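Single chain ahead, by itself, as structure tokens, in the form predicted on its own.
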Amino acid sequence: MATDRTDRTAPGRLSASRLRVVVPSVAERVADELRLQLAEGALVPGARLTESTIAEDLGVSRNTVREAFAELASERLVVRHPNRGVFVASLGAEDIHDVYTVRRAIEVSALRAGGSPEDVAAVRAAVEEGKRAAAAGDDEAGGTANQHFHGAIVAMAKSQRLNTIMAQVLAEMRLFFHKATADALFYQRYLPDNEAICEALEAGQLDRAADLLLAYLDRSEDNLTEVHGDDGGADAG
């Protein structure tokens, strides 16, 4: 009778299948780069994305870019129009509540748990980055600093899965904000909030920091919904 040799690796040795390390594919790395460009405000809603240009810029094949587009389309960050091409998505008011539900779940819980001195320093660095942008009158840079602030909060959880989710959330948020930032001082009004949250975090007042952030997100969602409802408001962060 044949002997079942399944999973009989000798003690102290790992089978080849167990030694495999999950390495992001080239298409995933391209998707990561495009997601970052969305979060940093380099790609705006409605912009056409050209396979050949992106392939040349990133040194990859057009097929790889096509795969990256498919991943971003599944996240609703881009849309493909037959016979026209691929375009950066224009998100609407109906998407806002869902995104903010995710933000409350991961940002507030990460802040309530706190982080290492290095993690807290990264949050502080984002606050100072925002101040420098405000002093220079550069609201786009202020927007990027604001993204870095919220990303640094989630990074305190030390979870790659949460970081991946937050990368998508930040890309979606920047798409929302493009409409709101007609006001040239849009992001500057949120610097005091970021400062207060950071100070509470630095003081070890984690519940207070989390409560401040929760109130901030509630207000931000309401105001951003107004912006996308064409009320003319412009106070979201």
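In this text, rigid core is short for the largest set of C-alphas that superpose within 1.5 Å between two forms. As the structure is a computational prediction, the values presented were derived from the model and not from experiment. Numbering follows the first chain given and starts at 1. What changes on going to the form predicted in complex with the DNA:
Remark: the rigid segments turn against one another between these two forms, and the hinge among A215, L91, G204, E56 is at L91.
Interdomain rotation between these two forms (smaller rigid part relative to larger, C-alpha based, rounded to whole degrees) is 39°.
Swap state to the form predicted in complex with the DNA from the form predicted on its own:
We keep it simple here and write out only the one chain, dropping partners and molecules.
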């Protein structure tokens, strides 16, 4: 019988069996490129993505761009308005709450279950990474470290699907954070929280760590909702 290797496409990094150079399809590379521009803020929320423009710009066919759009739409990074085009997703207040509902479910669950010493060490490493970024005054690195921290928490669950979901949620948030990061100290305020959560985790106090994380998420959501106040996301779902 042909036992299929778990050869997922989305993470797609496990080319263990064959020496075959894993060359992503053109559509995936287009999606990667757009995802990058989205993360860098080169494409602002609400911006329109014209098929022909991107196709010509990247030297690919319209159909390929279309496939890339489908991928990004499934990740909620763009939204399709039928017969009108695709637009960079712009999150409204209810979307923020929604995203944090997902984060509360996933992160708290992973934290409550705990993890191996290596997993905990990864969380600790992310905390220290954040400290170094703060000391260097690099808020971009601070944001990355913060995402590493929460990613490491979810990674404790050792679930591919949970990791994928978390990665998508973090990508959605990154899309939104470009407004918030105007405040260079935005992430620094969360450093003590991360430190406290990590300490509780290291001490094996899982329930306490979970409570701290919940409080952190609630506060973070409030902060983000507040920042969001000035601009209304005019996006009808």
